[in-house]
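What follows is one chain in structure tokens, specifically the form predicted on its own.
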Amino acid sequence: MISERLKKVILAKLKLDEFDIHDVTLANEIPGWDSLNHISIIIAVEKEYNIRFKMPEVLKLKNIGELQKLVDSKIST
């Protein structure tokens, strides 16, 4: 399930008042989610969680659902 701070997270980065982020929610179905917003996307994680991502973490991400479990898993240890 996605949380509300990484919901926040992304539609901040955006600019989206709402939009319904599931954990099969592709990055391409959320408007506004391109190759340079992807980037900002990833970097305003890492800040609002205070974790470093691994180049080969980030792509191998299929949905939100995948960064949600990378964001527990960073946090976690």
The other form holds:
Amino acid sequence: MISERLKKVILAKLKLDEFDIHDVTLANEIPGWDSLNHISIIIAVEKEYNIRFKMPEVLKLKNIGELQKLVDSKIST
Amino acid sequence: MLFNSANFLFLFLPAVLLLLYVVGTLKKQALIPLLLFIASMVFYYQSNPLFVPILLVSISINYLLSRAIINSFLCRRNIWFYAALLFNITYLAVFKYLNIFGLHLFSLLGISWSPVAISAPLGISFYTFIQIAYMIDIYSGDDDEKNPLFYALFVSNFAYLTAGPLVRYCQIKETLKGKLLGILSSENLAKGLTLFAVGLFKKAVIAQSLSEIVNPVFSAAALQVKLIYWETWIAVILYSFQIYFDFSGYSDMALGIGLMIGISIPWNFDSPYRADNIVDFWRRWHITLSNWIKDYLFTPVNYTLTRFGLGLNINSSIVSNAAYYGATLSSMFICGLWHGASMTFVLWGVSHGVLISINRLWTEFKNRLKLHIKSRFSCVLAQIVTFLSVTMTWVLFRSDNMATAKSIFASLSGSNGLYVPGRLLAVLGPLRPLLQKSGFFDAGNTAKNNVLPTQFDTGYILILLFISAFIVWALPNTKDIFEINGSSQNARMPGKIFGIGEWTPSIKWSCISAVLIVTAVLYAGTISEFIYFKF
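Show the same protein again, this time as the form predicted together with its partner chain rather than the form predicted on its own.
After this comes the whole thing, all chains and molecules, with the earlier chain placed first.
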């Protein structure tokens, strides 16, 4: 389940008003999320939650659900 | 052994398929990976017996390193991972770049150096990149391969060993592990054979015909002959088509062979010249390489640079832009170097990095001014600009050295004059007297010797140009026709011109593949190497 907080960060970074984001949504299915914006969004998420990803974690992300899981695991530790 | 050689077509491939069939009927499926591995080694041995041990050493050491990464933790795991990266980069550097770099380095130091008498092993860039990706993937937590035979087959399968596509373990592990697409299922065989036939036709008939016109012009440029403006433009545009038909033809053949032997190989091309910007071009051209560059170079470099910049408390928008341009230029520099250790390839890569950067600047400019141009005209114009930009970079790619490239660019820019040769005037009809009277095109002309062989008349060249352009821009591509993984999206199909729709096991498609194969075999008077074989 994608939290409202994560959704808000992503949409704000992409300057989108609304977009239906699910666990299985792929980054490139969200308008504007391409290799150009990818890192800016990852960094914005890090900033919002005050966490830091490792390079292999960034490379491994396959969809938004995995990003949410990664964020959750970082917050809980 | 080349895919378009008689040995491969009439001996090797039928023998492999027959053995697969025998093993399948005897219900000895477990032998298939071993059979395919031996076949791959026989295939590779034919190119040069010395290359086989070089490949096997790379596979063995990488296998051991991958096991060490998987079986260790924390600090040791990192050490093994970086050792694996270092090993692969060094291995590639020694076999591919040592001679060239050694020559430059020693000449700088004033020491004489005689290059080592070994040519770069066929496909070394491909199998090294495949293994680097594998190491990064397993280090990031993806599935690994425990069985050394499966690992060796994953790296060395003859379908993609010599010139790609750059497969990833996760993309083919299911089909590698015996969950085959169906051993010699009649539908996959027929489909694979048709795909192979299309690729063979692209290579042996179209790319071959185009090369006969392109080669004399580039050879003359290498000898510093002053080239005629129009001939150079024609040759440069035809080369754009040649490299597309050559390499996408090769990839089609690889995918076709994959289907026949039951391995699902990812697509490598998707009508790249229909791209309306340079980023889109790289999503469609050599897709497996551009994904490799994006995932294993661009993203890590971009992330590291951004983190570094933010750590210095610099404005985040400046950091994000600087990191993007830095990552783009360095990734494309490596991409150029991967193709070869020469200034022409490096400049080719960097010029693509510059084009991608211009694309970002243009996109930001449009966003700032809230310009949203989406007319049919602007789309066609964008496609033409993208095609011409890519065509200009191919000049660097095709030239043997910088002097040749300079000579071609000089002629393209009109510095040898804009002389229109009589043979072209002859087909211009009513424009002819106008051009002749004006005398404009003769002014300042210094190049009057035709370089193109006289047996090719202008009509033939224009027909070739038209046919190539028609296939590239109007016909459905092989990905549209043969979507292999069962996710055919016919909405993409740009009109079913001449009834060429999705592939079905039908009389129509068997006739098409028969005609393509027979024409290609009859046409292939001289077997020519694939352009991408030298990488």
